[in-house]
Amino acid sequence: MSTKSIIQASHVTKTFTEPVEFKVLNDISLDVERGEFVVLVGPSGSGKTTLMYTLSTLDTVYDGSITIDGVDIKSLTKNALADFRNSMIGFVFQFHYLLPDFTVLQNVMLPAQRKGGLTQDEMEDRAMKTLALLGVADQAMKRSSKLSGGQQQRVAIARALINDPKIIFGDEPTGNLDTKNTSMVLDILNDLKTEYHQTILMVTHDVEFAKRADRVISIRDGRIVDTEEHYSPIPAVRP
């Protein structure tokens, strides 16, 4: 595997058996470089979301191999995979999945609490710095249910960043946002890539979103049918 690659998928095939047998992913191979912003696009049923979930280790039933940061995912036990995912990967979804009765600060701290290794003060400090990075530190003590949709999605991104993951995966992260908030989230993701050399892989239907990525991979019938490169990823400096 290239030292530039943080994700390598080789001949990944996934078959559904209900209601009839069909290959939702059909012999897919791809590399994602460190510090690259990649978007997966394709029509409904193309397999793009399944590919994202498989690459992100949320779906582990497939043929072929996936290596993340030099680790063969299939070599990990269930508990080791959960630890690896919590340390290595952050997730941002179309629905923010914040706990409505928890404060913003409490929501952001949850992944750090699951990971362990930090004191309460250290977790709070890291959470506040992450919220400040996303421009919502002033909302830290509010219940998440009191925030606007755009603010909630920024909090969800802060939560995804709390454990300093090497990769952020997203499933339609701007799908429920208006144009203004979509643009804001895109600016944040690009800043994370540019300033912090964050590797980002997202699924989207949004054409404008796709235009902002380094590379757009088109999926159809479970296969990669096209790749469009917009510009080269910034060399990563993260260990």
Ligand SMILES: Nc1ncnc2c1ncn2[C@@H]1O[C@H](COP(=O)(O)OP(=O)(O)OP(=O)(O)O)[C@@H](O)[C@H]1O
The other form holds:
Amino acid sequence: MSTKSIIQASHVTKTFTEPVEFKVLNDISLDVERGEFVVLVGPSGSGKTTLMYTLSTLDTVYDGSITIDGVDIKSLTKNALADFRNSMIGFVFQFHYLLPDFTVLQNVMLPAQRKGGLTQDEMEDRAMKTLALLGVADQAMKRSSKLSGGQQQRVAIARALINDPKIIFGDEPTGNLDTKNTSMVLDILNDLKTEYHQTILMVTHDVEFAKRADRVISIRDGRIVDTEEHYSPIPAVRP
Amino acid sequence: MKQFFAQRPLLRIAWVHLFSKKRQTIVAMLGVMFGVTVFIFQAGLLTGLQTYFIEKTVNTTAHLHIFNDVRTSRPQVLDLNSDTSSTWNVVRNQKPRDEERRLRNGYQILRDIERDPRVEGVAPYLGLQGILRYGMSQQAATLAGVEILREDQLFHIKDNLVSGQLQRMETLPNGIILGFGLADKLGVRLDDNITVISSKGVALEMKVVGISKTGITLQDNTRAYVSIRNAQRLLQQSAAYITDINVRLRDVDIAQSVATEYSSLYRYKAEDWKAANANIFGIFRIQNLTVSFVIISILVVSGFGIFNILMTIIYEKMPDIAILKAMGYRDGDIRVIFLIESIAIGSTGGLLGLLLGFIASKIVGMIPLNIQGFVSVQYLIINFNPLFYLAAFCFALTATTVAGYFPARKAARFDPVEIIRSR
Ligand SMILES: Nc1ncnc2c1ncn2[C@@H]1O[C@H](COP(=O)(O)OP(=O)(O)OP(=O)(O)O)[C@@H](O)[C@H]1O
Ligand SMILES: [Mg+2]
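Switching conditions: you have the form predicted alone, so give me the form predicted in complex with the ligand.
In what comes next, the whole complex appears, and the chain from above leads the way.
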């Protein structure tokens, strides 16, 4: 096992049986290195989201094996897996999933409170710093539902970062944003990569996004077709 | 409050959920509250009356009662001596023997029992029916021929006297103590002279030396105490003639076993107070069962209320649950959130119910009623036993926790992948 790789997936195959038997991931093997910014592209229905869920430990029903930071994911119990995600992984989805009745600060602190180990003040301090990093510190005391879409997505990124995770996973994090907000989020992720050497794995349709990545992985019909090559956004015909 | 929640995200989430569903939460709480109120009130009222009645009964009936269980219809002598399968015997007007009611060696048994260390007191008794006449008014009465001091030791007659003195039964040769209702119906007062006439046609002139009120209506309306000697005179019997022996035990709970022992020892029927009042206890049991049913149904219904609100919240908050799980909250954490919610509803509703039940009981206990029925009471007697309050609260909490458990488990089992995908 190379110490450089943080994610190692080998021969991951996933089959849906409902409504018809269907191999959504077909023998996927890949390595992601520490500090690498990887982008997953591919036509709609090709299995990008599904692959992201399996690589990020949310989905554990597949054949093959996935190792993150040297830990075989399938060997973990449910609770251990939750704790592992809590400290190792941050998520940014297309939708922000902020708790609407909580303030921005409370939302960002949620993963830290689950993790524990810090005093309330330390947690707040850290949350404020993260919010500042994303340019939304002034919104900290507002209810999250009162923020604009772009602000909400930045708060969601702050929440993903609060526990200093080893990897950030994203599924079209700019999918719901206009061009201005999209480029802002892209800049932020870029900064994270260049300044903080954050490992990032993103699913996207965004060409801009793909351009900034260290590596682009193309998926088609559940297979990796050609790594490194830039994705052309012409949708393929669904199988 | 802020500080408290700051360190407890699960509590804050639970609080926010309930607060976002104020109306439904309040309705669910009211359901629990209503159940607990009914529990407290009904149980207090019912057992209050029952305890009162049992107390009265224990004080007015003997723990043990020894008597000659006379079979009024004797087997026909002719039937005993001939085969009834082929013949048909008719003997009309075969009468019960009067003499059979007496306890032979009554006083000997009495002295014997008196030496039993388990026994607190023994009293002889000779009961008869009589007519009391005072001027033009007359009333049928059950005359109790007693040794008044022994009787007092057993039944605390002195405590029930509303006027007069017990000692005068001893000092006067012809004293009589009347039940309150009886005296009222006859129109006699203390120190008035009345005539007592027995079924044997004996008439005695007696002086009212006391009026007693037990609270048990039937007794107060029919009972009169005379000395055992006068009772014997009214029945034209000798000085050894008694029909019953009443026993008071030091421990009322052993009555049944002592009863069996005595009946085999003295060959007379010995009945304990519970057997003597078996029908009443049967009624109590049915009452308790009915009330338990009502209470359980109310709590089950309030349980459904909680189930309902939690299910609504869970489906509404699915995205929240999904993201919490994605960010590393365990299944157990999610379960705890919804259990907190149901316990919060249950305990708040329960506490309100305890309070309301207490207030309702207090208020009803203050309304003067003057019931004249089974027992006569001025106010409803309500049992404020703290055990009821504890039981009601535990019951409410159990019902709500069970009702909350299933939604909580469901929420904990949600698959975040499915939820996030469907967004
Ligand atoms: N739970 C499921 N049961 C059955 N089929 C599923 C399930 N989830 C996803 N699929 C199918 O698996 C395939 C891959 O889905 P996935 O969401 O991974 O695609 P994607 O590459 O992310 O597409 P998009 O770009 O549109 O988001 C699709 O054909 C989808 O219909
Ligand atoms: Mg997708």
